[in-house]
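Let's start with one chain on its own, the form predicted on its own, as structure tokens.
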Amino acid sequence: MAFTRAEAFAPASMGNVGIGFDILGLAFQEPGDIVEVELCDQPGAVMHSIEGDGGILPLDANKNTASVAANAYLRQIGAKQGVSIRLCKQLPLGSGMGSSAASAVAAVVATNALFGSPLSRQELLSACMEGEALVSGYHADNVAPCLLGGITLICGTEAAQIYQLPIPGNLHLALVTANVSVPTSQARAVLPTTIPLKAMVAQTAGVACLIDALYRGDVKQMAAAMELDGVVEPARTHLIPMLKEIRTAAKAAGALSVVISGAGPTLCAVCDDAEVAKEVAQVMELVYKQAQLACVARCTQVDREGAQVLSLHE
């Protein structure tokens, strides 16, 4: 059966999952992106329109991280015909929420399926880092977990490189988003470039911790662990309107912790409760709020499954 209009959807992603920066990643059930993809006879992916950025995202091909990926991803089956791509952004830009990387993921995985799916989900990751490359580096800690949903361990840029680590069953996270923008290579350009030994040992102490919490389904240990982090978190602060105070609050209601997701200024408050999650959520809104400071507030969970075709047409 040979396809004409293939849709997919890509969820948010929380990079670094606080202490684990640029080797974890977190995939968030819900806001994501959707794209919708349409065969041409012409070769190469174009973009068709965008909708959701408040036109500040590009439709040169060349530009957009969706594109890019798409391009990477017909190259590499080697297609003689193309697509052409509608993105319905529903993620904020420079939210530390995986924006660029869920629109290549949600790209490449609705143009695999369009092809008839011969490339593996695993095997799609290296088109999909194409895209992501664009504007945040080669790397796969929003990717990864994007791509292939649950929490990833990321040690290289190859698939097998890419570990899937035990999700607790009782992980609920509550997410706060200012109306303020951190570009990932501002929040980049702000970070040491060497660190004391003693720091180094403290900060991969912290990871270890975080991972033994997630294979033993501890969430109170897992949400102290992501709170170690000593050399990025502190280098970004002064970027994250309100942390302090945020924390101060969450905590209050039940937060186990709080950590910057990404590189914010989304702020990820860990809890292991429902309901607790909701509250969590409510009292951060309610502190940005009373700072006259516009945001978004929402409780989620871990996705996964990671990104998903929503539909094929012939």
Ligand code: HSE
Given for the second form:
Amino acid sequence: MAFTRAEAFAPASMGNVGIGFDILGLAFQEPGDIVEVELCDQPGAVMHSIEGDGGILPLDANKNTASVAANAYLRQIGAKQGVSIRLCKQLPLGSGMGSSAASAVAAVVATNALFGSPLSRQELLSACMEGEALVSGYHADNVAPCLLGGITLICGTEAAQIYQLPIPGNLHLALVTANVSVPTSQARAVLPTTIPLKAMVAQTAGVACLIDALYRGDVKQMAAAMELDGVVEPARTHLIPMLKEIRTAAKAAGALSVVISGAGPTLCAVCDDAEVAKEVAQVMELVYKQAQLACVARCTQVDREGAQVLSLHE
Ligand code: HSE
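Next up, the form predicted together with the named molecule, please; the one we just looked at was the form predicted on its own.
The next block holds the full complex; its first chain is the one shown before.
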């Protein structure tokens, strides 16, 4: 069947999941980006319009993660026709919530639906990563959970090197995003290029503890392990407004731990109860408000499905 228009949603995500720098990712149920693609006779992908980005993102098809990813997909399937993309940004830019990945994934998932879904989810990974690489580097800790859902272990850039991890049932997350932009490239530039063996051992132990906790559905140990990062977080603390104050206030309100979401500035508090997560979100928001810092606070859970096709028209 030939389709003319398709629309897809791709969720926000958290790279690293605390201690798992570049190797763990987690999809949030909300918010997410929406992309609509329309079939065109000209080959390749073009950007028709973008809303919700405050005019910041480029309409140049070579510079937008959505069109770069859709173009990679079109090349992959050898499409003779192309797509025109309408991007509805609902994720804040440079926020550590996988904004660029969500646009790339939504574009590829919508385009795949438009062409009758010739490729599986796993086969869409490389095209999505080409889009993400444009702004964030060639790593899959946002793209993989965004595309596939859940909590993912990323051992390489091939789909076969990505593993779904168990999701504890009572995992509730409170997020707060201060109104400052932290580009991933800047947050990566401050990282050490080598670390002492002792630090490597501690990081490895922390990641192992986290994986063990997930397999046992133990949110308390999961939360504690996420916070054990002694390498990346210390190097980035100065980029994240009031990390220490937010952590203290969130824990006093019942959060089990607080970590930087991806490269920041979003902070993610791990809770084991929905009501506690709501309270923690309010408390974190208050800390920023009292410091005259605009922010958005949210509660969410892990998204299990990944990006979704919202509509498909003949
Ligand atoms: N893992 C990345 C980083 C963030 O911490 O730099 C996700 O792109």
